[in-house]
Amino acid sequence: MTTTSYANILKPLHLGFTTIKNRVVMGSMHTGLEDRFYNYPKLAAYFGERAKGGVGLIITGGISPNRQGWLLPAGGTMNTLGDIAPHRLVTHAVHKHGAKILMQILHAGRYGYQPFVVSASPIKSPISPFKPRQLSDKQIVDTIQDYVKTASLAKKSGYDGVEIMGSEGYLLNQFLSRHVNQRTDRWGGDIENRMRLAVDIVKGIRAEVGEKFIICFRLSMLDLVQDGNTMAEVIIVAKALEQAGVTLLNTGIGWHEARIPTIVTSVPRAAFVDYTAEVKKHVAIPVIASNRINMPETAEEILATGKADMVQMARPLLADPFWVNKTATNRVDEINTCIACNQACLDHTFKNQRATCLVNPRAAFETELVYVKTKKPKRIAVVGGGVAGLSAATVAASCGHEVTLFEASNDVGGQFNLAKAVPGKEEFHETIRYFKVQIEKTGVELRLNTKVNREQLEREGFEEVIVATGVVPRALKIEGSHLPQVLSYAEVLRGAPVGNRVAIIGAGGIGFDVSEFLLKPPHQPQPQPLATWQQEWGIDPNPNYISEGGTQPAIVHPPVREIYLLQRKTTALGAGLGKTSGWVHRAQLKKHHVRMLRGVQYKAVTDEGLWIEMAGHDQLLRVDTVVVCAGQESIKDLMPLETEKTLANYHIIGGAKLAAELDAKRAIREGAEIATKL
C-alpha cells in the first residue's frame, strides 16, 4: 500500500511526448565501468538494480563526444556505431523496470587528465597537469557537431535523451563564465555570445533527434569562483536554453575547483535549493534540484514548496538503489542513508578506481557481491557491534543464517558513536539507525552488555564466529602521560571537560576531527544552521545574488579554543585524508588558526603543559589538556592460535583485523564478504 506521505516524490511527471514515473533522478555518477565495453554487463546490473528499485530517471556517468573531452585517457566516448551494442545493455536493463534513462555528455574541457585538453582560452586549471590548448572557431564548431553525433547515437542506444553536462567547470561552463572564458570573438564576451555554444549545441542536437526525445541540460546556478556568472546572467542562460529546445533544466553547484564545499558531509542539507528555485521562477520547463538531498522529508519539502519539479540523488541511490521502493511503501526507517563521505564514491572517482559506496559496498559491484539464500544455514556468533560486525550480522542473517550479535557495551555502532559527535558528521546518526532496524528486520539476536570469551562460545556451539571486536586507542607512552590532563580522543568525543589551550598529537583523520569538536562553540545547534554555514564560506545567500559567483566575504567567529596539532611526520599534516574533502577540513582548521606543527618529538607531560622537540630544540606548548589520537590497537584476544583447536571456525575483519585510521570502508566491505562466504 502506498502511503500519502510523501505524494509529491511519487507523483509522475508528464513531459508531453513520455511520462516519467515519479520525481527522483538518479544523478550522474561516474563508476569507472562506463569507460570499457567490457565492463557495461556490471554497468547494466548497477542501473538495472536502480531502476527495480523504483527511481524514475537515471542519468549515466559522462560519457565523451570525442577524444579532446576525456576525463581521463582512453575514458568512455560514443562517437562510432560500434558503441551502440554496450549501451543497449544499459538501456534494455533499466528499461524491463519502467524507468527512463539519459546519457550524459561530457565534456571535460581545462579538467581533462590527458594531453588533449583544450578549453575556451589557455588558462590551466588548478586540478590538472595539462595546459589546454584553445579551441578555434572550426573547431567549436566541429566540437558541437561531436556533440549532435553522440546524442544521435544515444537514441539509436535506446536512450531516451541525454543529458548535456554544463555545470561544475566543464566544457560548456568553461565557455559560459568569466573565469576562464577571455575570448573576444564571437564565444566569448558577453553572456549572449559565451552561451552561444551551449545554446548550439542544444539547438543541434534537437533538430536531430527530433521533438520525442528527452534533452536535459545541467546549468551552473551557481559557479562559486572568482569572476562567476550572477544569478542575472544564470538567468539569460537558462531561458535561451528553454528557447533552443531543452526538456528539462538540472542543477549544477560549484566549480570543482571552488574552495567552497558543496557536496561533502557537513553541507547542510538543501543547502542549494534556494538558488534553484529562483531560476524555476524564469522558466515553463521542468527543473531539478540537487546537492545533499538524501532522504524523503528533505526531497518531500522541496517538491511540495514548489522549489523544484524533481529532486536529483547520485550518492543516496549508490546507497540505497531501493529508495524510492521504501519510500512509497512507508519504509523510510529501512533505507540506508548516504552520509555523504565521498570514501568509496568520488574519493575513488579521482584515483582512477571503480566507485562504490562505504554504507553500501555491493554498489558498482552488484554481480560479484551477491547476497543470496543459504541451503545450509548455520549458527554464527558475531563479536562485536561497530560497523564491521554489524554488516557482517545483518547480511549474514539476511542469507539465511541464524546469527547472534554480542556487544560489549551498551550500544551497538562503536567508533560510528564517537564520529557522529564531530560538527558536520550528524549523518552518522543515519547509519546506525539503519543497521539497528536491519537487526530487528533480519532476526539477529542481540545480546548488550556482554562481553563474551572463547569457552562461551564453544560452549554455546557456534559453528562460526566473526570477531569484530575493533580497537582501543594507543596509549602515549612519554612521561607524564598519567596525568589527568592527558584524554584520549574518544574520552574527549564522549563529552571529558578540556581545557582552552590545548594540544592534539596526531594529525590522521581523528585529529583532524578531534580539533573540529573542539572548535565548536559550546551551545551551537547541530547540525549547523544553513546562514552560519553560507557566512563561513562566504556563500551570497540572496538566491537573486549579483556578485559574481555568488561568493561574498566569509565571516569566521572567533574560535573557542587555541589548539596545537601535532605529528611526527615530516610531511604535510591531513595528507593522507579523502581527496574530494581533505581540503575542507584543512581550511576549517587553518581559518580557526589552529597551529599546525609536523616533524614534533614529544618529551613529557608536565603540570605547564607539553614538552616537545622540534628541529634539535626543544620547547614547551603550555596547555591544559593534552588529546592522544596517536592511533589505534586491535583487540584480538578471541582469535585462537593457528596451532589451537576450536569446534567453531574463526575469522577476523574490520578494526580487529586491521586497525590502521579506522577505515569503515573496509570495515563494511570486509563484514559483507564474510557473510557470503560462510
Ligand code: NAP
Contents of the next structure:
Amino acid sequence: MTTTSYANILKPLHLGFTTIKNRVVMGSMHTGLEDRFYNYPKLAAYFGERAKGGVGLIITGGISPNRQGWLLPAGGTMNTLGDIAPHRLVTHAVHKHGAKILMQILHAGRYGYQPFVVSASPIKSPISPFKPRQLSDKQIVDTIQDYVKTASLAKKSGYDGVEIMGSEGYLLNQFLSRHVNQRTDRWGGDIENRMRLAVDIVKGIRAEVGEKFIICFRLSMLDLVQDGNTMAEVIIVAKALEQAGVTLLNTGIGWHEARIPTIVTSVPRAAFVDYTAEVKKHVAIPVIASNRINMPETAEEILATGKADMVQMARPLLADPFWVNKTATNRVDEINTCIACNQACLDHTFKNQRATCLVNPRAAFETELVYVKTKKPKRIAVVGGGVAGLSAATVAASCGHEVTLFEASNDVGGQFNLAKAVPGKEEFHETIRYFKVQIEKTGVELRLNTKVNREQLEREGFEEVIVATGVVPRALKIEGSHLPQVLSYAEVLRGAPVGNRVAIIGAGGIGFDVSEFLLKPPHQPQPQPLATWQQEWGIDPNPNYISEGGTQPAIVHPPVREIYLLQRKTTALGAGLGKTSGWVHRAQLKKHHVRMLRGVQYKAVTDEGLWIEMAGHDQLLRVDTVVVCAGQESIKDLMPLETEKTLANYHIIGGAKLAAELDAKRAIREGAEIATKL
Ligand code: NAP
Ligand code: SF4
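Right, the form predicted alone is done, so what does the form predicted together with the named molecule look like?
Below: every chain and molecule of the assembly, starting with the one above.
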C-alpha cells in the first residue's frame, strides 16, 4: 500500500482483462513525428521516456484511418500491413517500462487542411480553407470499415487498444452535433441517428478485436459551439457507447473552432471537471477527466472526490516526462510544470513544425538534445538569472560541471517575474519555482545581488562564461518622454501607479499583456475564480446544462480604465501573437473596449496627453499615463569583441544575444544546448 499523499493517483485501475498501473493518462498530442515512418525511432524515444517516467497509459497522436481523414497532407495513416513495423518500435519502447499504450484513430473530417476533406454535411469550417464533400451512405459504411481495419492493424502493432477521437470538432463530433450534421437520412436528425456512426464504429471494432483490447472513446462533453449538444444528448451518446463496447470514456471539451478558451493558461485549473463528473454518474465504465490538469494536487482532488477515474495530461507530460515518478516519491516541487502557453507544442503543430515544449526543449528531441555526464568537468560562470541563464546553469550542473550563477538583482526569474503578474499568467511562477529547486538539486552556486565584470570572472578562473544578461525595455525617444507619466511596462507590472486613461505604445505580446493587466481592478483574486471566468466567457456553469453546446451570453464587467493600444504598423493588432492563444487575447481586449489604433506615429507627450499622427492628421489622446511596450534592447556589455584576447571562452544566449525576438522558448533551448556543448 502506498504511503504518499497521492494515493488515488497511484492506485492501479483494473479493467478485468488488463491493469493500468496508475490513474495518469498521457493524452493525445500530435508531435508531427507520427506522420513519417523514418521519425518513429524518435517517436519511440519520446514515448519511452514518458513510460520510464511512470505514466500508466499513453495515447498516441492522431493516426488517420484513410486519406480523407488526414489532418495535414500525407498525415500519419494506418491502413496496410506495411504500416505496422514502425509502430512496433513505439509499443515496444513503452511496454519495456510497464506502461500501456493506445493508438488514437483520428479522422479530421472538415478540419483537414487538404483537398480530400469530407463531413456529415457540406459545410465549410471556419478554420480550414477546404469545403468538405458530404459523405454518401456507402462512403459512411466504408469509413466504418476503415476504422475497423485500422484498429485491427493497431492490435497487430502491439497496441493495448485504440482511442477513437470523437471530440474537439473532428469527424465523429461533426456527425454527433447539429452544428454540422444537417442530414435527413439514417445518419442525421435526432441524436439516435447522429450517434449511429460513432456507435457502429465501436461495435465494428469490438467485433473485430475481441474483448481483451481497450477501446477508449473521446467524447465531447461540452461542445461550446452554436447548435452543439445538450448534456442530456451527451449522456445518451455515452450510454450507447458503453453498450457498444467502449472500455474507457475520455473527455473532450470545446471544438477547435469554438471562441471560448479551453486549454490556454488563463483557463482555471480543472475548469471542466464537473461536466465529466456529470457523465460519470450515468455510466459504469471508467471515465477520464481532462483539460488544465497540470499538478498532482489538482489531479488527486479530482480522483479523491470521485469526479473521474483517471486524469489525462498531455502537455504536462511534454513538460516533465517524470511527472508520475516525482509524484510517487514526494518530489512534487521538482516537477517542471506545463504553463499552458502553447508556444512550442500546439503553435508548432499548427505551423506544421515538430511539437516540443517551451520549458523542456528535450520533448520530442530526446535523441537529439542529450544531457550526459561530462568526463571533463569545467568551472563555468553563467551571468544572468533569467530563464536562459537558469536553463544553462542547471543543465550544465546536471551534466557534472561546477557552475556559478551570477544575478545582479535579488531574485532569479528575469522577465518571468513580470509575466507572472499578468492576470491569467500565474502559472509562470511554477517555472521559477522549478528552476530554484533545480539550482539546489544540481548544486549550482547562486550569487544574488552580484554584478560581475570580465576581470572578476577571469580572476576567479572560470573557463567558460555564458552571458545571459537579458534585456532592458526599449525607451521612447520623443518630446516629453522624460515626463513622470511615461512608464515602462516593467515599472507598470511591478506596481507603479497608473491613471484612468492610458495609452500603450507597442502592441506586441507585452502590449497585450499590459492591457489585460490594466483592464481589471488591482488586487483581484489570482487565479481568477472559476465562476467569474465562466461568466466572462459565456459558459453554462450547470454541469447538467440544457443550453445547446453549453454556452450562454457572456457577462463582461466594465473595464476600470480607458485604454488605447497603439502600433506604427498598419497590420491588424496582435497578428503576431501565438496561433492558439492570440485570439484569446484579442477577444479579451475587444470585449473590454480597448481602442486599437494602427498606422500611428508618436509625436510628443505633454501634460494634456499623447500627441500622435494618423493618416496625416495630428491627434491628441487625452491620457494620464503612457506605457511603453516597444520591445527590448539586449544587454551584452560583458561580451568581449572578437579581436579581444580573453582567458575564458564566452558564449551569449537568450535576450542578450537577440532582443528583437525576445522569446522564452529560444532562451531556454539555447541555455540547454550550450550547456551540452561545453
Ligand atoms: P514585440 O512583440 O517585438 O512588440 C514590440 C512592439 O513595439 C511592436 O508592436 C512594435 O510595433 C513596437 N515598437 C518597436 N520598436 C518601437 C519603437 N522604437 N517605438 C515605438 N514602438 C516600437 O515585443 P514585446 O511585446 O516586448 O514582446 C516580446 C516577446 O515576448 C514576444 O516576441 C513574445 O515572444 C513574448 N511574449 C509573447 C506574449 C504572447 O504571445 N501572449 C506575451 C508576452 C510576451 P510597431 O513597430 O508597429 O510600432
Ligand atoms: Fe505546456 Fe507551453 Fe510546454 Fe506546451 S510549450 S507543453 S503549453 S509549457
